[in-house]
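As C-alpha cells, one chain now follows by itself in the form predicted on its own.
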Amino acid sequence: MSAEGQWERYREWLYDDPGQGFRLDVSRMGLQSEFVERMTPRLEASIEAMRRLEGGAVANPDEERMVGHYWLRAPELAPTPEIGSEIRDTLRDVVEFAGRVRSSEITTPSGESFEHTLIVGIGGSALGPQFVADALGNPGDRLRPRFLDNTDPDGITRVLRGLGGDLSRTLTVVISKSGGTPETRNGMLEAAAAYRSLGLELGPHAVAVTGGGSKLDDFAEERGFLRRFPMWDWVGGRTSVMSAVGLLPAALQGIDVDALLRGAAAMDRATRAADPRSNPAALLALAWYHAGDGRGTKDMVVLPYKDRLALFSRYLQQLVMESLGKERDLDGNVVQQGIAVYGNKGSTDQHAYVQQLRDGLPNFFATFVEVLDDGAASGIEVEDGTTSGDFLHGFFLGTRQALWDSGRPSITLTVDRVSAERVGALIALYERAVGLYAELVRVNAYHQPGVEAGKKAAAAVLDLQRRLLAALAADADGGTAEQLAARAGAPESVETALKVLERLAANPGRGVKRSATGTPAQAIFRRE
C-alpha cells in the first residue's frame, strides 16, 4: 500500500479522545469497512450482552454469580442499593485505612511508623497490584510493595531476607478470596515464621483481603489482623484490581485511587457505544477477531515503549488468556479458543525478538502502547538536538514500520502520558474488549475451569508424595521410583513418582536419599 493510501486508512480507521488523552490506531490491522458491516450485529448483540453483565445478570452459570468488577468504579450501576454501598463504603475504608498507615496513626506495635509493604497474594491478587505499582510509583516511596506471588522457598526468601530487620515495620497484606489458594496460605505462613523469627507476631502487622466468612476471614479474625476487607463472590480475581485486591496496595503507597476509578469509569463509557468506530474496545476485539480468523490463530505481541508501562503484557496474559482460552462455547461444542499473549517493553526488543517478528512466522499482530510525554526528566542531549526520548521514539516508529513492510498487522495504542487516570483507562478497555471478544466468539470469558483441573491435578502429585514417603517409611531397603509407586498404589503414576522422589532427595532435611548409581529408573531411594 503507498503511504497515501495508508494515510487515507489512518485517517478513516483513527479513533481519538483528546479528553482522555487517549488514541486508538487499528489502520495497520487490514480491517474493511465490508468486515465491520457483516460483524455489526453479531457486535450489537456483544454490546447487549455486556449491557445485561452490568445490569446484574448471572453471567458465570458454572458458579451462578454475577461479574460485576464494572460497578466498581460506577457503584450506582450496581444491581441492588446494598451492592453499592458497600462498593462505596469499602472505598472510603481502604482510603481512611491507608491514610491513617501513611500518617503514622496506625502503628507497629512497638509504636513505629509502617514502612514497607509485603503483599502477599498470586494470579489477580498480585499481578494488577504489581502492573499498578510498577507503572504509578516511584523508587522513593513510602510503603512501595514487596511481593510474595508464588510457593517457591527460594523465592519466598530472598523477598523476606530483602527486608531484613525492616520487617518489623513491614504491613502485610494478605489477599485470597478464599483463603484456600494454597500459594498464597504458604507466604503468609512463610511470612509470619519470619516475624516470628524476631519475636514478632504477624497478626498486628497484617491486613486480610478476602471473603466473609473465608477461611483467611476467619484466621484473620482469631490472629488479631488490623483490618479485613471484602473480596465479593461478583468479581473475578483476574479483573480485582479496581477493588481493595488493587486499590489497598495503591492508597498505601500513595498512589491516587480515585484517579485510577475515574480513568476506568471515563473509559468504560467510552466502550458502551453502539457504533464500533466510536467504540474502541468494539474496535480491538474485531480487529483480534479479523487478525486470528475468529479462532485466535495469532498470538498477541504487546510492546509499550514506556519502562512504566513493562508489567503490561504480564497483567493482560492472565486478563486475555484465562479468559479467552476456553475447550468449549456456550453451546457446550469443542472449539479450543484462546489467544496467546506475550510481550517486552521497547525498546528492549529490538535486541530480542523483533528479528523473529520481521522476518520468522507471521503468526502475530503487535500491539504497540506510545506515550508521548517522556516524564518529568525529560533527558539531556545525547545528540546534537536529540535526547534519550528521541531515540525511544524512533525506535517505535522505526519498528512499526519495519513490521507494517513485511506485512505484519499491529494495532498503536497512545496515551499522552502514565498517569492513573490514563492506567485505569487502559486497564478498562482490555477487560472491556476481552467481554466483547468473548461473546464475539462465544466463549464464557467468566469461568476458568482448567485452573481448576491444574489445582486438582497438583493436590494429587501432594497426595502421592505422602503415599511415597509412608512407603519409604515403611520398608529401610527403599526401592525403584517403579517399586515404590506399586507399593504407594499407584503404579500408573511411576513418572511422577520418580519425579516426587528426585526432588525430594535433592533438598536435604527431606529424610530421603537416592543412590549414585544407575539411570533414573534404576535409581533406588531410602530413608536416610
Contents of the next structure:
Protein chains: 2
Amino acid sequence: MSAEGQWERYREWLYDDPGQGFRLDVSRMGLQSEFVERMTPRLEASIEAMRRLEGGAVANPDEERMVGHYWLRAPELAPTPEIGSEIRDTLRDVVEFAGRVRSSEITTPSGESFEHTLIVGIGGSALGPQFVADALGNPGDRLRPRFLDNTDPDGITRVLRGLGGDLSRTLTVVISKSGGTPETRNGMLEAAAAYRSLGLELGPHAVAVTGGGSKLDDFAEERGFLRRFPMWDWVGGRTSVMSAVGLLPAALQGIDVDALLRGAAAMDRATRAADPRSNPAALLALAWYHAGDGRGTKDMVVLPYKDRLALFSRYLQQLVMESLGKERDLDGNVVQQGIAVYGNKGSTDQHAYVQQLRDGLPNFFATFVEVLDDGAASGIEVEDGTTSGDFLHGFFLGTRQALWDSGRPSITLTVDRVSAERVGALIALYERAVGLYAELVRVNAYHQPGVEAGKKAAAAVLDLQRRLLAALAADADGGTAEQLAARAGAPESVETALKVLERLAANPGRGVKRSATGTPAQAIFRRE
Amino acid sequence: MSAEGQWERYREWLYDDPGQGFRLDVSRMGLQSEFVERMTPRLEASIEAMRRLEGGAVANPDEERMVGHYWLRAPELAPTPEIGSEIRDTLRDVVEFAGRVRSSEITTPSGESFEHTLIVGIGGSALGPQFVADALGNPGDRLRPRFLDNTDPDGITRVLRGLGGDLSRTLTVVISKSGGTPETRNGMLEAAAAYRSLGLELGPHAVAVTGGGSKLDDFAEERGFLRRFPMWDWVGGRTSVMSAVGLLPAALQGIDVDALLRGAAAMDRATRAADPRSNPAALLALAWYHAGDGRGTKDMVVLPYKDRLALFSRYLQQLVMESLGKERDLDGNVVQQGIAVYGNKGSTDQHAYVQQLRDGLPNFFATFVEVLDDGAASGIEVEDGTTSGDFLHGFFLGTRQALWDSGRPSITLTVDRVSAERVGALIALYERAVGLYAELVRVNAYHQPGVEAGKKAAAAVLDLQRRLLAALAADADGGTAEQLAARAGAPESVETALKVLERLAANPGRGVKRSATGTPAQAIFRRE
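Would you generate the structure of this protein in the form predicted in complex with another copy of the chain, following the form predicted on its own above?
Shown next: the complete complex, the earlier chain at its head.
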C-alpha cells in the first residue's frame, strides 16, 4: 500500500481518546469496511451479551457463577446492593489496612515496621500483582512484593534466602481464591517454616485473600493472621487484579489504587459503546478475528516499547489463552479455539526474534505498545540532539514499518504515560476485548475445564508415589520400575513409576536407592 | 495409545546418557521408524554439513564468516592454531581478571572492592548472561549482574537508581560484538553520566567485550577501561555465551565457567554421532520437523519445571527464531521458515495457559524440562510424606499426561540437576539441534538479514525527527503534521512525522508544543 493510502487508513481507523491519553490504531491490520459491516450484527450481539454479563447473568455455567469483575471499578453497577457494598467495604478495608502498615501502626509482633512484602500465589493470584508492581513500582520501594509463585522447593528457598533476616519484617500475603491451590498452600507452609526457623510465627506476619470459609480462610483464622480479605465467587482468577488480590499488594507498595480503578472504569465506559468503530475493545476483537480468521491461526506477539510493561505480555498470555483456549463452543461443538500470546519488550526483542517476524513464518500479528512520555529520563543526549528515548521510539516506528513492508500486520496501542490510570485502562481494554472475541467465536471465556485433567493426573502421580514407597518398604530387595508398579497396584503406570522412582533416588533422604547400571527399565530400586 | 504401547515407545526412543546426567524422550512426538528411515539420508547430510562447519567452512556467506562457537569449548578443533590460542588465552584472561576482581586485587580508583556488576548489552549480549546468571546464581551473590538491555530511558534510570550509591563499587561490562549497537552505546553513555553524577569516571569502572578495532574498542581505549576482551567475527551473537560475552559475567559472579564449557563440550561430542537415533540433537531436529511438517506449523512451548530455568525459553526464543526464521532457503527460494518459541516455567504456567494447550488450538508441541534433584529444598513435608518438590514433579507428569491424553505431543528433557555443566550441555544441545534442523529445511542458521530493514527504517525516523525540529525552528507558526512533513522534505512520511511530533510534544523540554484540540491530523505543532 502507498504511504498516502496508509495515511488515509490511519485517519479512517484511528480510535483516539485524548481524555484518557489513549489511542488504538488498527489501520495496519488489513480490515476493510465490508468486513466490519458483515461482522457488525455479531459484534452488536456480543456487546449486548457483555451488557447482560455486567447485569449479573450467570456466565460461568460450569460453576453457576456470575462474572463481575467490571463491578469492581463501578460498584454502582453491581446487580445487588449487597455486592456493591462488599466491593466498597473491601476497597476501603484494603486501603486502610495498607495505610496502617505503611504508617507502622500495624507492626510485627516485636513492634517493628513491616518493610517487605512476600506474595504467595499462582496464576491470577500472581500475574496481576507482578505486572502492576513492575509497571508502577521501583526497585527501592518499601513493601515492594517478592513472589512465591510455584511449588519449586529450590525456587522457594532462593526467594526466602534473598529475604534472609529481613523475613522478620516481612508481611506475607497469601492469595488463593479457592483456598485449596496446592502450590500456594505449599509456598505458605514453606514460608511458615522459614519464619519458625527465626523463632517466629507466620500468623502475626500474614494476611490472607481468599473466599470466605475456604481452607485458607480457616487456616488463617486458626493461625491468627493479621487480617483476611474476601475473594468472591463472581471474580475469576485471571480478572481478579482489581479485587483485593491485586489492590492489596499495590496499596502496600504505595501505588495509587484509586487511579488504577478509575482508569479501568473509564475504559469500561468507552468499551460499552454500541458502535464497533467507536469502541476500542470491539476494534481489537475485530482485528484479532480478521487476522486469525476467527480460528486463532495467527499468534499474538505483544511488544511494548517500555521496560515497565515487559510483563504485560505474560499477563495477557493468561487472560487471552485461558479465556479463549477452549475445546467446545457454546453449543458443544468441538472447535479447539484460542489465540497463542507471547512477547517481552522492544527494542530488546528486535535483537531476539524480529528476524523471524520480518522474514520468516507469517503466523502472527504484532501488538505494539507505544508510550509517549519518556518517564524518568536522564535527559542526556547520546548523539547530537538525540536521546535514548528518541532511539527507543525510532526503533518502534522502524520495526513496525519493516514488518508492514513485508506484509506483517500490526496493532498499535498508544498511551501518554505509564501510570496507574493507564495500567488500569489497558487491563480493562483487554478484559473487554477478550469477552467480545469469545462471543464472536462463541466460546465461554469464563471457565477453564481443561486444567482439571492435569490436576487429577498429578494427584494420581502423588498417590502412586505413596504406594511405590510402601511397596519399597515392604520388600528390602526392591525391584524394577515394572515390578514395583505392579506391586503398587498400577501395572499400567510403569513409565510414571519409573520417573517417580528416578527422582526420589536422585534426592538423598527420600529412602530410595537406584542401581548404578543398566537401562532405566533394568534399573533396580531399593529402599535406602 | 495404550499405556503399554507408550511404555514400549518410551524404551524404544529414549536417549539416555547417564554419564552426562541427561536424557531425551521424544516418544510422545508421534515419530515412526519409517519417518526416521526416510529422513536419515538428509539427516546424515546435515550432520556432515555440521562437520564441515566445525572444520572452518564459511557458513555465513552474507558476512563471509566462519561459524566457530563449537571451538569455544574445544579449542583443539579450531581450524588454525592461532584461533585455538586466542580462545585459550581469552579464557585464561577472563578467569584471571574475574579472580582478581573477586579477590579485590583489582579495585575501584579509590581502592574499594567491586561488589556489583552492570552488564550493558542487548540480544545475544544479554540473553545468554541473563540465563546463566539466573540459572546458576543467587540473589545475594557478590557481583551478581544487573542489566541495561534496552534504550528505554526510564528503564535505564530504574536500574541505575536501584544501584544508587553502590554504583561507585559497580563494575560495568559493556558488551557489543560490532561495537556499534545503538542500544548498547546509549546504555553505556547513560551509565557514564550516572558515574559522572557521583564525581566518577566510567573508564576505571568498566571493561569492554567487543571486536578488535570496533568503535567500542576505540572508546574503551580512549577512556581507559580496565580491560578489553575480544569478540571474534566467527562467533555469532546468539551463540556467544561461551565466549567472553557469557564467561566474563559468569566468572565475576563466581560461576564455574570450566564446568559450563565442559558440559557443552561433552554434549558436542554426543551430538556429533552419525546415527540419528543415538544423537540427541538429531532426535530433537527430527521431532521438530515431524511436529511442524518441516514448515514450523507448530509453536515450540518450553516448560521447564524449575524456577532457575525460567529464562531458558527466552534464550531459546532468540537462538531458534533468529536462526530459523528466514525468508529464503539456500537456493534463494522464498520459504518463510521458522519456529515460534515461547514459555516460562511449570507449574506456574499451568495456571496461565495450559487450559489452551490441553483444550484449545493444537498449534504447538511442548518441551518439558525435568530436573531430578530438588536443589536447595527445605525438606519439610507439606502433606504426610510429601514435599513441595513431589508436587512440582507430580504436576509435570500430570500435565504431560493430560496433554498426551488430548493428543498434544511433547518432548521431555531430563537433567539430574541444575549445574554449570548441565546448563552448558543444554545450550550446546540446542545450538546443534538448530543447526541440524536448519540444514534439514535448507536455510542458513547463521545470518539475520531481516533485522537490517528495521534498523534502516529507525535511522530514517531519527533523521526525520531532526528535519522536523529544524522545520519547527524555522517557522514560529508551526503547522500540522502534514505541513511539517512536507517542509521537512518528507511529504510521504506524514504518519511517521505525526507520531514523532506527538511524542516530542509529550516530553517537556524537547521544544515542541501541540495544540490541545482537534484530531491528530488537525493538530498544530509549534516550537515551544
